[in-house]
Amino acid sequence: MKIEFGNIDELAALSPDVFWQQYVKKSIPVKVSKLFDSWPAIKNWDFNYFKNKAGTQRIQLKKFSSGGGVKVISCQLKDYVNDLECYDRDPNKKHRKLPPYCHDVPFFHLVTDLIDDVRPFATEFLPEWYRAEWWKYAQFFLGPAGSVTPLHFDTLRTHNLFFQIHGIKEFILLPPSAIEYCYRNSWRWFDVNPRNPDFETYPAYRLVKPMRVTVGPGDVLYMPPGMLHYVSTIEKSISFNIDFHTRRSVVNSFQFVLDGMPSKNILYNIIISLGLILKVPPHYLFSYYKSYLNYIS
């Protein structure tokens, strides 16, 4: 019997009330097309825009290996963009090594001018505790076509709002109930490649039927806590996401302490619970949480 999630809802419009009642509370993913396509970012953001804004800024880049291994390197943003441009222009790129992936970088902290490019921002799609300075919790993804994030779930068991700005990505989504069929190798990484599964090596994956969804400029994808996702960059791409907790999800996260959740993750979730449950204002807590934005797990 296959583990099926069904088809993901793909909507042309979505109100915050319906979002919370029909999707967040029910832990159902949803894609909304062109929700923020009036943002200046949709027109302006490309790799050269970032290069001109912050070319000398040092950024972290990631190289993913099979099984979720991550090697981190750093360089100036201008050098990374130049590398991407050379790769993109090369007609023989199939025989050239893929550049690393600019993955989970808090660009709004590094280049605060970028915040003006994503207004007006509908903060009602976030819990009230996050709204005043929502941009503090955003992490960016820049990379060439062919960049991949292996199958995983979000490390704090948070909700995930993913904003596609430039280029196209494909997500393969699996419900948390599929975990036991995907050959978990660590806290949140899995061995199966759902885009090209090896059924001889991973026979149990035959029991899983994943969802596929493509996002383009202006699209927003919501993924509930614990959802497995494998992300492929189809065209060179700029995106960002916001991981957020609700009171319910942060309380639920502590049940995974016995399931291998790293101690550092527990600490971050305790920090967020102080805000969401005990109402400690964000400005008192963010300095303790900020390191999560560069956290590798």
Ligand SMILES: O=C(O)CCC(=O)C(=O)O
The other form holds:
Amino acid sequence: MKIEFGNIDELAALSPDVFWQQYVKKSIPVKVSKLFDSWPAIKNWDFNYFKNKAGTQRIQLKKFSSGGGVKVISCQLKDYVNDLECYDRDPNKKHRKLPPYCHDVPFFHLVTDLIDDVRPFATEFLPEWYRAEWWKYAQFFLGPAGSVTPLHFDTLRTHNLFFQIHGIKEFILLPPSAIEYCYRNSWRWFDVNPRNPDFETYPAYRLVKPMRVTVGPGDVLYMPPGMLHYVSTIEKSISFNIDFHTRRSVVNSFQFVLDGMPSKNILYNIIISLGLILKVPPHYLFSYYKSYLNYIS
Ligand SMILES: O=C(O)CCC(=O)C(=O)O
Ligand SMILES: [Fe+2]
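To test you: the structure above is the form predicted on its own. What is the structure of the form predicted together with the named molecule?
To see the whole picture, the full complex is given below, headed by that same chain.
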């Protein structure tokens, strides 16, 4: 059966005002092409740049397996980059195991120089509470072509701004209402592979209408809370995202206490609520939130 994919809005420009009114408020995903084309990061960032800046930093690598398992490995960044280079050079790589995926790593904390490569940063695309130190909330993804993040939604039920810096990725997006047709195996992970669905094993997935979008250097993708996504790295990539709450999304998140949201998530969302609703300044709260950046859920 051939899979039909819908599109999302793809714009050449987007003002913060339209972003908040037409997309965030209405929970509609959007891609803006080449929004950050002029950042030094677009020219400079590749795997060797990271190795030169932070080769001895220990990083977290992930191996996702079918059935919802994830194995975490830790190593020095330079060893990872060397491993990727060996893999790239190998003419027989088809027969070789894909190297693991450097997934959800807070590189701006590890190498603060990198922050200057993504200025001027459009902080108006974040709620005011996050703006002064937006970089603290960014998580990075570095991986070879073929890396995949299986179908999931973001664990705190946050909004997501995704910045593609180097290489190309494909996102398959499903609305939160598709949850019941995707064969959930834990709080946020699902068994269906929307790129190549096995309709015999997962017949209910026939009812889902997936959307597809590709991102390249300088592109930004916005995903609303609860949107399911399956992410394929088409070309060796460097990307980062910022998961953020609004007052509305953080309040909404508490309804999922009854739906299996882990208690740690509830705690992180309470911390963010203190900022967004009770206006506790971020520098008082960050030390309580920080462990979220290494949280595997
Ligand atoms: O880029 C990826 O592989 C995963 C991205 C993702 O899931 C996210 O930004 O929430
Ligand atoms: Fe995600």
